[in-house]
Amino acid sequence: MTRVLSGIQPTGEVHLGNYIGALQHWVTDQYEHESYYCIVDLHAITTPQEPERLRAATLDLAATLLAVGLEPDRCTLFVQSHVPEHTELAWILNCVATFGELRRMTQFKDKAAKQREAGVSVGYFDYPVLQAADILIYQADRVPVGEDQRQHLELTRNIAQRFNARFGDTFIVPEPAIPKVGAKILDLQNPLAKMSKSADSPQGTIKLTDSRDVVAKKIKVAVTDSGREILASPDKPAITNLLTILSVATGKSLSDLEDSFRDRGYADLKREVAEGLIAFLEPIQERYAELLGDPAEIGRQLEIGATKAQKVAQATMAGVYDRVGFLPRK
């Protein structure tokens, strides 16, 4: 089988965008593909957080993907810093790749125009490397990337091919993979953005855990476009929007539902579709409530998957240790 890897910050809580643009298609990959899924905490220190907080965090995630149907005898779901070999590689990468190829991504380059080269974290300026070494030390095949991440798979495909022509072939080079087409989420306050976890727009974000009220007062104030009819189209993003999670909701299409709303108006779109939302995460939240009441559960599953990865990792960790011409220890 195709080995696919896919990483996820323990930062922010996880919304229906993230649910449908990404992790819904984890569950899908994981019957396909021999799928690893990393929360990737080491990431997630590349700017400041609280530990306590960051602890939470982690825990909260695995229940939530846990929830949506990960499967832990299907995939491989684990908490990065609990496979010590992602940063020895790291390192040992860091001596392969170049500065200058570091000072070209294009996060570290607006960030450092935001607040000063001499401000930004050796490790954000580093991360990149370590995101090779997530993925090299698996060898994945493929890994599913979004626009803004292409230019990261690219240098760990050129850190690879590097490596492999100085050592020997040792790394799989991954391919990237295309995200499924999917439906797109947008923010319920501006429907011109993608829903996000940012703190700027909270009634413009659905997250998974929302209570049933919160999500019927937030489907009720979102904005609406000029005009009664309820069609999907360019210039009615916001109806267009709201038709979009209903049919993620019910499994209805677009033109369905458009034709079952013939002739009615703003206010029952709007009580269907809070309905049908409540509705279609309902069993999310009890599985996620019931795995939060099990934190032990969490953990033996969360080291069912760091025993199945670190066995891996060792692995070609120990061919890396060859090619370099490190001393065996005795």
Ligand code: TRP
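Positions refer to the first chain, counted from 1. We call the rigid core whatever largest set of C-alpha positions still superposes within 1.5 Å between the two forms. Quick caveat, the model's predicted, so the values are computed rather than measured. What changes on going to the form predicted together with tryptophan (TRP):
Relative to the superposed core, Glu50 shifts its CA atom by less than 2 Å between the two forms. After superposing the rigid core, the Cα of Lys220 is displaced by 2 Å or more between the two forms. In a rigid-core overlay of the protein, Gly100 has its C-alpha displaced by under 2 Å between the two forms.
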Contents of the next structure:
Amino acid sequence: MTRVLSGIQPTGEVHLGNYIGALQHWVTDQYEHESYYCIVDLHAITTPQEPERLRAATLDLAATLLAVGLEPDRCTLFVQSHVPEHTELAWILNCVATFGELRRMTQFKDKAAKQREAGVSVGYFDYPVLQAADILIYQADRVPVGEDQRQHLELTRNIAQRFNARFGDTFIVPEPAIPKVGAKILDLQNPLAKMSKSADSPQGTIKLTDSRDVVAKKIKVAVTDSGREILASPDKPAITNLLTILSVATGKSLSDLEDSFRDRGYADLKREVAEGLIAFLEPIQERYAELLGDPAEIGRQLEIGATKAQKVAQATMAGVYDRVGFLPRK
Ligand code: TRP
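And the form predicted together with tryptophan (TRP), for comparison with the form predicted alone?
Everything in the complex follows now, all chains and molecules, and the chain you saw is the first one.
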């Protein structure tokens, strides 16, 4: 069976773009593959985090992931810092990755350009190596990620190949699984940008926890395209975005939706998107509230995940320590 691994940072609230671009695939993958999903708190602290907020955000994200349908007996859902082998492998891989290749990562370059290189943490610079460790420690075959992570996956593959060449076959060289364009959800206020946690326009982002009134409002004021036809096409990014959202919320195909909106107007479309989305979010929000009311239960689910994950991680690390020539502890 194919092994899948992905990670998500516990920073900011999960929005519809995260769900459609990633989480819905995580949910379906858990039925078809051996799936590992990691809440990457070690990655989160590569930029400053307020400790109590980080802790709350981690619990909150776990509740969200369970609420959208991850099932702990179908997948392995865990918190990265609960499996310290990730950081152990990261150190080993630090000695395989080169300064030059990390220096070329666009995520780092963008950050360094924005706030001066001298102010960027070493952890942030090293972020992609920890990510490689997350993936390689589980011998993952496939890594579902967004387009923005393609370079980190390429680095992971290079590190795996270099390690294997130097020390003998140890790691599976993973393939990225990047959803086709079109699966991307755009900012409702600026359909040229991705929906994001940090957008300048909070009105453009639908959070999974938005109340029905808030959802209705945000859809109502969403930007539309010129013209009147309701079609999913590259010259109609705003309408395509609304159709995509409706398609995910209702399970109807884009072409069926286009048919149903022939000779109808944007106001009709928006009304259906708002209704569809509210109906779609309601059960998720109910489960989420229920879970957050019982943090001990979330902790129990995460413990099951950490135990399963750690078993695999420890087996990989035993092989790695042997390969690199460490004296075993007696
Ligand atoms: N860097 C990823 C992101 O920002 C998160 C991540 C951390 C990840 N470790 C991972 C994704 C391992 C895939 C596999 O989206």
